[in-house]
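Taking the form predicted on its own, here's one chain by itself in structure tokens.
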Amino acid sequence: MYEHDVIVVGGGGAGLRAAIAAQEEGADVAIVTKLHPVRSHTGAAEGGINAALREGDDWELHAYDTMKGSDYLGDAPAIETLAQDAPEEVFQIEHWGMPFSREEDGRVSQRPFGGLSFPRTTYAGAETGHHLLHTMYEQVVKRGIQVYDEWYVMNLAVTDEETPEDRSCHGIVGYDVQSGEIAGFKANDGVILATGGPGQAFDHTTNAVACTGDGYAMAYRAGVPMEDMEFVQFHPTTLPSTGVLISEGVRGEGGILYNADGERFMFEHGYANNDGELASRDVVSRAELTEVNEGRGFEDEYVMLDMRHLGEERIVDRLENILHLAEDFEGVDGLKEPMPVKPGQHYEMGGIETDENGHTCIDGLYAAGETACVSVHGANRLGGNALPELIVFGARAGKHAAGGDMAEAKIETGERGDIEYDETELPYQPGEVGIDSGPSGVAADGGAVTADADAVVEQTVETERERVSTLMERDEGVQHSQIRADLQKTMTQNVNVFREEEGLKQALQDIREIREAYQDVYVDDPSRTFNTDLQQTIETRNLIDVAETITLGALVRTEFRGAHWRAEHQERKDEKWLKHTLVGWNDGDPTIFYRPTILEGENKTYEPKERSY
């Protein structure tokens, strides 16, 4: 058994920042990650980091823009924490060596982004996430923080009290991809989940193959509610052939969108008369798909993004990476011709329910980054707000887990406090196929009955070893690749930008059948080392659980808010739906409940208004 004070699961932006913060508090910290840290998906972030740095801007404007962008479903304590802490975090990473783009006078450059009232997005060319990862990884190396590289985390070691709020997390179980070892990691003070998003639940996504929702699923089955999972962001500019992201920075610099009729449709068709291409992402994505669906798209699939008029000098200086992506994946020279783009799954606004210190309802279990839902983004995330979330709440989670002195959280977690239960009659039974379905199924992950930390970890390790043995001993059945393909197909068809009741019900039925098929899953590769088939089989199990929470939230929320569009409900219903959707695993029989949104901030109460751009 390995032992540390704080264990961070995931080596992306949030995980690195959490590890640094915990180490600064004097904790013995380790990062356990299935990828080398600089290969983490944070490196694909292109656009920038929002922070109020200049005269004429301030944190209150940033907070207001974020609350408006969230369609008033963000929680004010979280949003204001983000806006207040972001400038200091940007200064810190700049001092660590982050190579921000600069103006001629030496100041860090900032550019406009969608939904912002001030050009507050700092950036490093079109490779901001890449540089952020390398900057923070240098700090991890400098500080001697232990990194368990290419260890896949399979489960959390959590006690088994009847209610999740009474449980404690004492560590994790990891699978060493190189050696095949399955071992326990004991955390004396806390486990921080920073495993990124669940993009592989969809078949057209900007997310890396590694983004399989592992943290969400492990926390969910341990008893932590999933919050606002129905709010999935579809980025308006992805390359049709691959889903590769084309930064919002292209539009921030002045790039334009047009349809097959040559119209600049964001203005000419009235989707965003004031901000045009720089409306929020949900607005632009719906506009593009509407153009395609009404016959004004190219090849009935995409629209065009043009940046030629910006000039070669400006493009090469600020957007050079975009030229390479367009050329490599679409064969387009962005200096001479427009590039095809269409919406693609990009970001999960919902996630593991946490307070503003990253703490979940389970003692000793934290989450940060896209894996978590604080909630900063509410129903829609503004471009440029993901990277500050990583560093702000990664730092807070690391400090809190290591015992740092912090103010008491204002956001409540767990199935307690001012909540109400959903009474929707579901068309298909969600959750467990059979509570006693065995270690290969999607069974409730029971923890150890003992409170002894070592025993909890050891028992969880033994459970995972049995699960792997069962998967490896089968020599027939269904392979995970077919199950994952079926899941991606139904999610893309039925839980995409435009959602209808019958489609959501169909997705729930499909997921039920997919769960049943997973009971017969087997691993074809007999090797105990470098067994990606085994790892991906376990990842597919996680995707099933995460996809179901997304679909459940989408079905029960009968309104149109932010990224959640419902054909039958074409208005925002503040009187009923100004609340968070929460889904609890409940030992395999999911429970849906709600908690009111917190609109009372430090100096003001945010009054919901019509969101127009």
Ligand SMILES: Cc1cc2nc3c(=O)[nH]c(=O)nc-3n(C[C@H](O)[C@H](O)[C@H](O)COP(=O)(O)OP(=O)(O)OC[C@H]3O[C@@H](n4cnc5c(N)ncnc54)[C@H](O)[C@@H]3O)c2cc1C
Given for the second form:
Amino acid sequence: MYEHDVIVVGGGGAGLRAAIAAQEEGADVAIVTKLHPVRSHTGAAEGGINAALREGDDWELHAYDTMKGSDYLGDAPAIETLAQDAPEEVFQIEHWGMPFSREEDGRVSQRPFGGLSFPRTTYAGAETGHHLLHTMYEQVVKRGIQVYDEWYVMNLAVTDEETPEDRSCHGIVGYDVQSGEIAGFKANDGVILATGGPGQAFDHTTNAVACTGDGYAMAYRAGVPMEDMEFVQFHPTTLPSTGVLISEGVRGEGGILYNADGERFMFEHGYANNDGELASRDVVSRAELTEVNEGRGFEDEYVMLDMRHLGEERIVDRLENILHLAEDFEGVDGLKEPMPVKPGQHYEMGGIETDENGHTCIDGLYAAGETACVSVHGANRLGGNALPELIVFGARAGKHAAGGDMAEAKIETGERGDIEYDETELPYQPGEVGIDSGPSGVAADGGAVTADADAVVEQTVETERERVSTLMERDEGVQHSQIRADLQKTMTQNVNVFREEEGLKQALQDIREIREAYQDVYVDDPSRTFNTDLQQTIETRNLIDVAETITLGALVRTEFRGAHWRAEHQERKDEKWLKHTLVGWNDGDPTIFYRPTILEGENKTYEPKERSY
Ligand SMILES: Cc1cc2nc3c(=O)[nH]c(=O)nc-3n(C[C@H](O)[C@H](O)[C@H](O)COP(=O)(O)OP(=O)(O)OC[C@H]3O[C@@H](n4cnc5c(N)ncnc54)[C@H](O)[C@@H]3O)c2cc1C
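Now that the form predicted on its own has been shown, please provide the structure of the form predicted in complex with the named molecule.
To see the whole picture, the full complex is given below, headed by that same chain.
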């Protein structure tokens, strides 16, 4: 068994920042990650990092824009923490060597981004995430933080008291992709999940194949509620054939959208009379799909994004990477032609419920980055607000896990405090089916309750070894690829930008059938080493759990807020719905409950207003 004070699962932006912060508190830290850190999906981030750095801007404006962007579903303590801490975090990474783009006078450049009242998006060309990862990885190497890369984390070692709020996390179980070894990692002070998003639940996504929602599913089955999962961001400018992202930076620099009738529809059809192309992402995505659905799209599928008028010099200086992406993935020369774009799944606003210190309701278990929901983004994330979230809340989670001195959190977690239970009658039973091809989580598999942390980790290792044996011993059944394709198909058809009750019910039924099919999943590849078939089979099960929480939330939330559009419910219903949706695994029999949104900030209460751009 390996042993460290703090174990960070994931080496993306959130994981690296968390590990550095924990190390600064004197902890012995390890990062366990299925990809080498610099291959993490943060590397794909193009546009930039929001932080109020300049005269004329301040954290309160940033907080206000974020709250408005969230459609008043973000929690003020989280949003204000983000806005207050982001400048210092940006200075910190700048001091670590982040090569930000600069103005002639030497100041770090900032560009406008959708939904921002001030141009506060700091960037490094159109490769901000790539440079962020490399800058922080250098710090990790310099500090001697141990990195176990190509280790796939299969489960959390959590005790199994009846209520999650009484449980503790003592470590993880990892699978060494290179050797096939399955081993326990004991964490003396805490485990931080920084495992990124779940984009692979959809078939048209900007997310990499590694974005399989592992952290959500592991935390969920251990008893941590999933918060606001129905709020999925569909980015308006993805390349139609691959889902590859064309950064909002293009519109930030002045790029325009037009339809097949040559109209600049964001203005000409009144979707956003003030901000046009730079309205919030949910607004632009719906506008594009409306254009296509009403027959004004190209090939019934997409609209055009044009940046030619910006001129070669500016494009090459600030958006060079976009030229390569358009050329390589769509065969389009962005200097000479407009680029075809359509909405694609991009970001999960919801996630593992945490407080402002990254702590979940399970003692010793933390989450940060896209996989967490603190909640900063509420019903809609503003572009450029994910990267500051990684560094601000990554740092806080790392510091707290390592025992650093921090103020008590204002945000409550778990099934306690001011909560109410949902009473919607569901058309299909969510949750566990049969044996689910192995243990469904430490809590449900019984027998791990013990005061001895080593025993909890060892027992979890044993259950995971059994699970792998079961999967490997079968010589026939269904392959994960078929199951995953069915899941992606129903999610893309029924739980997309526009949602209808019948479609959501259909998705729940499909997910039920997909879970049943998963009972017969088998691993074709018998090898011990680099067995991606085995890894993807486990990932697919995680995607099923994540997809179900998204669909459940989408069905029970009978209003239109932010990215969540419902055909039958065309308005935001503040009286009933200023609250977070929480889905608890409940040992395989999910419960849905709600907690009020916190609108009281440090100096003011945010009054929900109509959101127009
Ligand atoms: C194309 C694109 C462009 C974007 N541009 C911007 C932008 O300009 N500005 C902005 O603010 N946001 C942007 N975003 C959003 C932002 O980049 C992501 O939300 C963020 O980078 C996620 O970081 P993370 O650290 O949470 O996860 P990731 O960077 O995805 O890292 C996850 C880590 O977890 C590891 N991992 C996952 N599962 C396991 C497991 N089971 N076992 C072990 N390790 C595991 C992976 O190996 C990886 O190291 C963009 C997103 C995309 C997709």
